[in-house]
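Next comes just one chain, in structure tokens: the form predicted alone.
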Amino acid sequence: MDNTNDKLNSTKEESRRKFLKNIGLVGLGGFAIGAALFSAKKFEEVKKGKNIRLLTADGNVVEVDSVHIKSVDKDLLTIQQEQGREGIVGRSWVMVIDLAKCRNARKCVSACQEAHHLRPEQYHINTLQMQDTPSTKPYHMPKTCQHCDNPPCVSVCPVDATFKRNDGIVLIDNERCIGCRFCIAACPYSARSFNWFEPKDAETFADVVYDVELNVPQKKGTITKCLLSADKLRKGELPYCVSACPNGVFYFGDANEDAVTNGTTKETVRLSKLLTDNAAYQLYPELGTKPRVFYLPPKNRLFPYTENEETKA
């Protein structure tokens, strides 16, 4: 009889333990489900944040939801500054301008102004009216920064705002520029200008992170100049002016590969042969600046010289 009671008590105790265990599991499960539902609700509340405008690595302005932005060890400005100063390893950029092909279409000028958000009176590249002697006909000459290998503008800058990269391009960093204009005085090619006024589209790009390879946003009180479209080269594309010219005036390429590509025909030719066969020259070689821009003389001109309203002014 006693044995029977013990077995019954044991069975009841075991059942009670199982019941409590099951209750605990259900409780934990309910807690987990409740926590998940709470988290999902909170996620729904915060998953849509404020849209923030950013400048991408390829130069496009995009809007990104703030909740999808991850912080990194370095901010975007620092990353772009470091990348802009390093240049593209192994490259040695050069430009060749064929004066016989220029008919003053000025597509190079407008493409450059649009890309760098320049005011109408500002130029990184301009076309000049040239006439070698009174007995020769005038011709048009695109003129840009010469990206010298021995740039006087770099040596006079007191704050390292203008610098030469390892790929040959001379850039200006408006995050460092103090507007002293020493570089303007030092440049023998008049290739730099001063931002006297608020830049074009200043309000639109007020929150955009500065890109030293594009020099955007422009900043009042700083220097602006030709960048040889460093942002386009980063993407493996030809400069803005080279691509925009409809008449094949510009060749651009890498001196290390001894090859340049025509912006209009997309024909790639040997740089050394192009320079030798056409008696290429540089501007003011006697100054020892060693420009990276070469000119082909205006022989056998494809178009007669004509003036437009801009050249008459």
Second form
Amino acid sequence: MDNTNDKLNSTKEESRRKFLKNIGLVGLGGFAIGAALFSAKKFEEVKKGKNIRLLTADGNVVEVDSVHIKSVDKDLLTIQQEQGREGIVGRSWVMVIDLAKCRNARKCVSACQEAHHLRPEQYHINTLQMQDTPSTKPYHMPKTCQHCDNPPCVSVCPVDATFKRNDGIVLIDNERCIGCRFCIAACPYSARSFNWFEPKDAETFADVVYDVELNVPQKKGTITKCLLSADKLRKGELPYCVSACPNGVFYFGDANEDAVTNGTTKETVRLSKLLTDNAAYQLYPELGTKPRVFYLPPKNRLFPYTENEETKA
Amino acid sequence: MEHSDFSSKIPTKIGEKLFSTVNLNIKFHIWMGFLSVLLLACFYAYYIQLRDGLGVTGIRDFVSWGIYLSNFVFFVATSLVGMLVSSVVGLSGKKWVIPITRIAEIIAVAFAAVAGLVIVSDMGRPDRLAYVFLYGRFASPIFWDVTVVTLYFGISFLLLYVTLIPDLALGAKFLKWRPKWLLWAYNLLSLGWKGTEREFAILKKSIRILLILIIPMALAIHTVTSWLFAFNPRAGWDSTIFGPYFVSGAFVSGLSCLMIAMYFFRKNYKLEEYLTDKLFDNVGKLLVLVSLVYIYFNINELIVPGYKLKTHEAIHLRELFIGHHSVLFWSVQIFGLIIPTILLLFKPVRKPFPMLLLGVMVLVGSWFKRFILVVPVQEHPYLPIQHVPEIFKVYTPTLIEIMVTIGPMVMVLMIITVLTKLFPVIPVWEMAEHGEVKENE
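Right, and the form predicted together with the partner chain of this protein, after the form predicted alone?
Following is the full complex, with the preceding chain placed first.
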């Protein structure tokens, strides 16, 4: 009895399998035909595009098939993010700050804050009143992000929002930043600032496409920091702070070329010679962060030290 | 019929007593109503924070981690008590912990579940939470923290559930006059438990595996949480002993929370026969042990930099010892740690009521200790803080920030309330099995 049952079951099983197989084949065939028809239709649609006249960036009028036109806005963000992450190939940016020349004009600060839409208390660059020992004279020190080659902020970022580019710049993508502020905790140079509220002029710039190399428009709840004016560098110009300085404090250039240019005098000098002749140093090199910003000690100062009222504390 | 076979093995006295706490009486509803109103107020505070930005808190560019972060560390710390009681003590064959294993696990599950929300309240862009998984970087300790906290919560939850299964099957016998939906839920969740020998063998094996698995997980969550600080090159955090320092501190705060819960359930649930003086005595001794370890780590953490007085370490320590945070620092160390430890050395103090008071002192101290660990370091970066408003220099939490911090605490109380009202707080089947042990000890 059991035996016959088994047999019966097995034949049933077989016919069911066959049936399923057939169904499968029919289904597959149907799908293939459908897909073919669909793609043919797509192809037809592509061919039916309209020609549109456009003005190119260099002033020529061209005709372009409308199907090739994509929304620029969306792409611009992606393009900027992609090139922003890659950096400028073959470059190795460095900054040299000559402390002997700084008289705390704070033109670097204001130029920077204007370019990056920062509130007055938000700094990418700030001038600090420093005194190394009680018996030495105080001096003014412009302080930017040090663009470390071993950046603690980049290590701790959980979402790759802040990153190191191949030209040495540490950038922040505020379309990615989740606002955890681990990078603020990690940075020994207090280089980072946060958008605690809606950023300055947020409404005015609401429609501007985000430029990762300028970090504009700023976004509430994300980090902002010095970018060494990556947008200017792409245009072959000096950073905002460097060209704003009236006193020749900043040198900026490419370590691969071994040349840096003074932002005020526009004089270009050999980087290695500048660093050697003036006994250049870095901030807290013992932390192993390998900064890209060098300081020339405040010797033979051009200006006497004047204390800034608001920074006496 | 096997069903009654298992439940008939449970002494009626134990079963009825321990199941008597499972009822949603009017007191429960009033309490939950109060907590819900409080929670709504906290949600409103969080709504303001979402609307206006994190600037409604007292944190700014220099002290950018405030009481949200210290609350998170406190939550993770307190949740470690589940692993301490069930695994470390339980696995070493000490049967006296059986009456408190479920309470400890409930505390662990509640705190671990809410810890994640605490950290979300600290995010500038909580809408981008998914990015942590979409773009997660393995090198970031946050990625490790999310992973281990989730795993620890999962294992703690499983441990709570698995040890509950036989009790759920007992519901049919001991919960006769309760609402229908509760009986239905008990029946569903018991997975058709019959109490056969084979089932018990599988159950005990599973519990054992979970108890072993949870040890590395618990150590990992608090070690990784300590690394959120120790990985930063900042004077005061830059320490190699932060892992064990945090773990030992976690046991102190977790046990004090357990002590308070034990007293509460003993009084309000009338469980004097089960949460005995002897049990309090043992937990008191355990707290002395973990506190001594914690004091040892405290001495290490302070005296090593304190002896050398390297520039920035010295500034930090001066702020703690005689500066801006000195009152809080010494109060936490003396009233939250040293005095309770010394008092608990004496047997007359290891009684339920004095231990409630000491438990509150230690728990409050533990919370403020997390504040001391997180905030003061950030007030003194390497470079001076200049050209910024006063609020950037000194951190003071705002009312909104305090409300958003209270919110998760309310949630923890709600979870603990619901779980201890829906299920017996003392494992019934384990008490029946080891009932004779209770007499011996």
